[in-house]
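Next up: just one chain, as C-alpha cells, the form predicted on its own.
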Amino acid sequence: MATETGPSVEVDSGGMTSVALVVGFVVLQGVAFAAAYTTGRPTWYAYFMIGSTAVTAYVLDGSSFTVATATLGSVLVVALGLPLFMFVARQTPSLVVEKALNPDVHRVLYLGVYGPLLAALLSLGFGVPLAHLLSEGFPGQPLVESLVDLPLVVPHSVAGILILFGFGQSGAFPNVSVLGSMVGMVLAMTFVAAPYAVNATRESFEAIEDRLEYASRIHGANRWETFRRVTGPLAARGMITGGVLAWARAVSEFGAVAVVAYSVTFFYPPAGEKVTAQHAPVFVYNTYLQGGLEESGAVAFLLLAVSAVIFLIVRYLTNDDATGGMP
C-alpha cells in the first residue's frame, strides 16, 4: 500500500538534537516577535509564526495530515500566545519596580496566593473522597456528577450569589459571617474550584486497574489500608494535579469573589496583625478603572508572574524526572 512520503529528519527525542531543536525553534520566535514589535507590526509576528510551524512540521515529518495539523493549531497558539507576548513587551520597567515595592501590592498578592491555595485544600480535603466515589458507581451518580460540574457553567456573578444565599444571612450557618470575609470569599473559590480537584483527581482513580485493589483485599488487607497503601498513591499525580488547577481556578476568580467578598480583613504575618485588602483580580480591576491601563497592566505583570514561578515549581516537583517517577 502507498503511503505518503516526504523530507523528514530523524530526531531523537531524548538527545540533545530534539533540545537543540526546540531551543533554536524558540530563539527563532523571540527573535521574529522582537522585529515586529520594534516596526509596529505584531501581524507580521502572526503570520511568521504560523508559516514557520508548517514549515518546521514539513522538514520533520513531511506528510500532509502532520502539516495541517501543525498549521491549524498554530493559529489556536498564536491567539493564545501573542497577547501574553505583547503584555509583557509593553509593561514599563519602572512601574512594574513601583508597584513592586508597593506595601499594598504585596498584599494584594499574598492574600491572591493565600485564599487560593485554602480553597485548594478545601476542595481536596472533601473532593478526593468524593471523586473516589464517583470512580466506583452508585445509584444516582448522574445527579451528584451535575452538581459536581454545575459551578463550571454558572456565570461568575451568579455563583456568587449562590453563596450568599446558600451561606450568607439566613443561610445554612447564620453565625458565621461570609459577606466581605474570608470565610466568605474561600467559599467563593471552592465553589468555582472543586470540579477541578474532584474530576481530576475521579480520572486518575478510574486508571487504576481493578486487579491491583483485588490483589490487596485477597492479600488481607482492608479498604482503609487498600486506599493508603495501593489506592492514594497511584492516585496521588491526578490528586496534585486538580489541587493545581483548583488553585489556578481560584486565583482567577473575580465575579464570585467580587459579590461574596470585595474587600477582607486577614491576618498578615508580614504586618504581625491583621490588614485589609482586595483579591487580586479585584484589585487589579479596580487599578484599571483608577489608574488606566499602564497601571492595572503593571499590577497584572506581577500576579501573573507570581501563579508563572509557583506553578512552574509545582509541575518541576511533581515531574517525573524531578521525582524519580511515582507509583
The other form holds:
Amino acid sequence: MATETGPSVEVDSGGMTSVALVVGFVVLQGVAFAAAYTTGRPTWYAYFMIGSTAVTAYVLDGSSFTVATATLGSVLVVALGLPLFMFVARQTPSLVVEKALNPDVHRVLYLGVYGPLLAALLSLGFGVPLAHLLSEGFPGQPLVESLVDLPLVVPHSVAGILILFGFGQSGAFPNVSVLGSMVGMVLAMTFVAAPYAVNATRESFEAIEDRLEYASRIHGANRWETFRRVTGPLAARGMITGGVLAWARAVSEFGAVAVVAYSVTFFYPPAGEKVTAQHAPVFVYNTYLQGGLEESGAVAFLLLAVSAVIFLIVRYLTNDDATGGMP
Amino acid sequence: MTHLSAELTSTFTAEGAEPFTVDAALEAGDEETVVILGPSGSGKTLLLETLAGFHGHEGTVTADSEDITDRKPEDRDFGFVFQDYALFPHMTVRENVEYGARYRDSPRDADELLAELGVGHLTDRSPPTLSGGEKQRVALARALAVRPEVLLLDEPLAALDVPTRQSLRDDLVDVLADVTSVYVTHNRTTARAIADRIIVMADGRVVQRGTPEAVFERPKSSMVAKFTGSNVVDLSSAPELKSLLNGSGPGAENPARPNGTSGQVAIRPEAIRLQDGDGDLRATVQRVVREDATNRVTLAFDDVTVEAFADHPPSVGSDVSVTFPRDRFHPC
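Next up, can you give the form predicted in complex with its partner chain of this protein, since the form predicted on its own came first?
Okay, now the whole complex, with that chain kicking things off.
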C-alpha cells in the first residue's frame, strides 16, 4: 500500500500501525452499527459505512482512484455484510439457547457437518487423481473439464434430478438405494461440491514446476514416489483449500439434497442408535415454513456459528506461514 | 566410468507453434565432458531432457554398451543439474541432497559433499533462502550424491552473476573431471573452458562436432563461426584481403584459400594483430570496447569490419596497420 508520493500514511512499518488501524476501524463500525440499530435507523449505518470507507481511503491514500474503488467496493460490502449484521443483531438469545438445547437441532447440526465431510472426502479421494490428470493434460481434456464444471452451472434442483436419473431406481446401480438415503445425500453433495475440490487441487498441481518432477525422477524416484515426496506435499495446500471449499459447498447445498434425500436415517453416536433428520438447509427451510422467520433464524444462527468455527479452525491449522491466507 | 552413446529423434509440438524436431547423435567417453553448444531455441535443452528420458523418442541410448533406451528416468542412473536449480522448496538443503539416496546403492554422504562444494554451512537451511550460487551448488551436490554414471547439466551457470559464475565454473572443472557428463550451454567461454568435445546445434540438428580447438578454429559454417566468436568475412566485399589470401607468399600454399573466387572465410579475433609498422593492410578503428584485460577493437577496411583484440587501445577514427596470419583463415 501507500506506494504513491504525497499525503500517505506509513501502514506497513512492522505491521503494528496497520493492526491498530484495522482494530480502530472495526470498533468504529461496531459502535456506529449499534447506535444506528438501537435508534431504529439501520439505513443510516449503510450510508455511514460507505462514507467512512471513502474518508479512510482518502486519508490513507489521497489518490482519487483509490477513493473511487474503495467507495464503490464498499457498496458491495454493505450488501453482503448488512444482512449478516442485522441477522445477528435481531436474534432473540432465549430462542437461540432453546434451539441450541433441542436434541432435534443437535442431530441436524451433526448431520450438517458430518454429511458434507463425507462428501468433501469423496470429492478429494477421487478428485485429486483427476486433478493431477487434468494438470498434466490429455486428449479430450475439454470434454472432461466440461463435465467437471457442469454442477457449477446447473440449477441444483436439476442436479438432484440428474442424480435420481443416474443412480435412482432405474439408474446405473438399482441395488443401491439413493432416494431418501444417506448414500443419496452424500452423492448429491459430492455432485455439487466436487468441482471445487478438483479445480483448487488442479491449480496447485499446475503451479508446481515440471522441473521439480524431473529432478525427482532423474534422481531415482518413480512416479508414485515423486507424488508422495514432491508433488503431493507441494499441492497439499491446494487439496486442503479444495476440501474446505467442497465441504462448505456441501453444507450450504439445498436444492439437490432436497430432491434426492429430503430426510435421511443415519447412525447418531450421541444417541447410540439410528435417527432420522434433515440436512440443515432443508431443516431451516422447513422451520421457516412451519415456524416463521424467528424460529428458522435461530436455527440458521446456530448453523452459521458451527460452520464459521469449523472454517476458522481449518484455516488456522493450514495457515502455517506468516504471510497468511490460503492460496 | 561410463561411455555414453545416443542417437535420438524426437518431435515436439506446442500449442500454437510449428512442430520442432530434435535429431542428434552424441557420444561421451569415460569421464569425458561433452558440451552441447547452441543458440536459444536450437533444441539443446530438449536434447538433454530427451537423453534423460523425460520425453519419448526414437533411436537408442546406450551406457557402457548396455541399451537403456526404454528405461525410465529413474532407472537411468543419471544426475541432472537444472538452470533454475529445481530444488525441492519444502525440504532442507540436506534433505534435497539426500533425496535420491534411498534409490541408489552407494550414495555419497550429503554433509561431506556439501562441505566439498563450499556450502557445508547451509545444510539445515531452506532452499528459497539461498542465493543463486548457493542454490546451484546444492543442486550440484544433489546430482552428485547419487553417484551418477552420467551427469547432465542444463545451463547451470546461466542464471548466475559473473563473479559467482566464474567461481562455480572453476569448481565445475574439477567436478566434471571425474564423471562422464553432457553439458548444455549457449556460452562459448564456458564451452571452451570445460569441454573435452563440443557439439554445436542449430534448429534441432548437429551442425558441427569436434574438439574445442577444431570447433573454434575451424568452423564449418558461418553460423558456427559467428557463434563461436570468429570474424566472418565475405571476400567479395574485401578485395584487398582477397588478393592478400590469393597472392604470392605464404598465403599461396594456404589450403584455406577459397579457390581464388569470392567466398566466406573465418578468422578468430585473437589471431588478428594490430601493429605500428607495416602490416598486411591498413584499417580504420571504428569502435573500442574495454574488456577485462584487453580491448575489443572494431576495424573497418574495404567494405567489411572485423574485430580484434589490442592491449593498448588505438584511438577511434585512427588508421592502424593490421596483420592477418594466413594460416588462421578458414573457409566457412
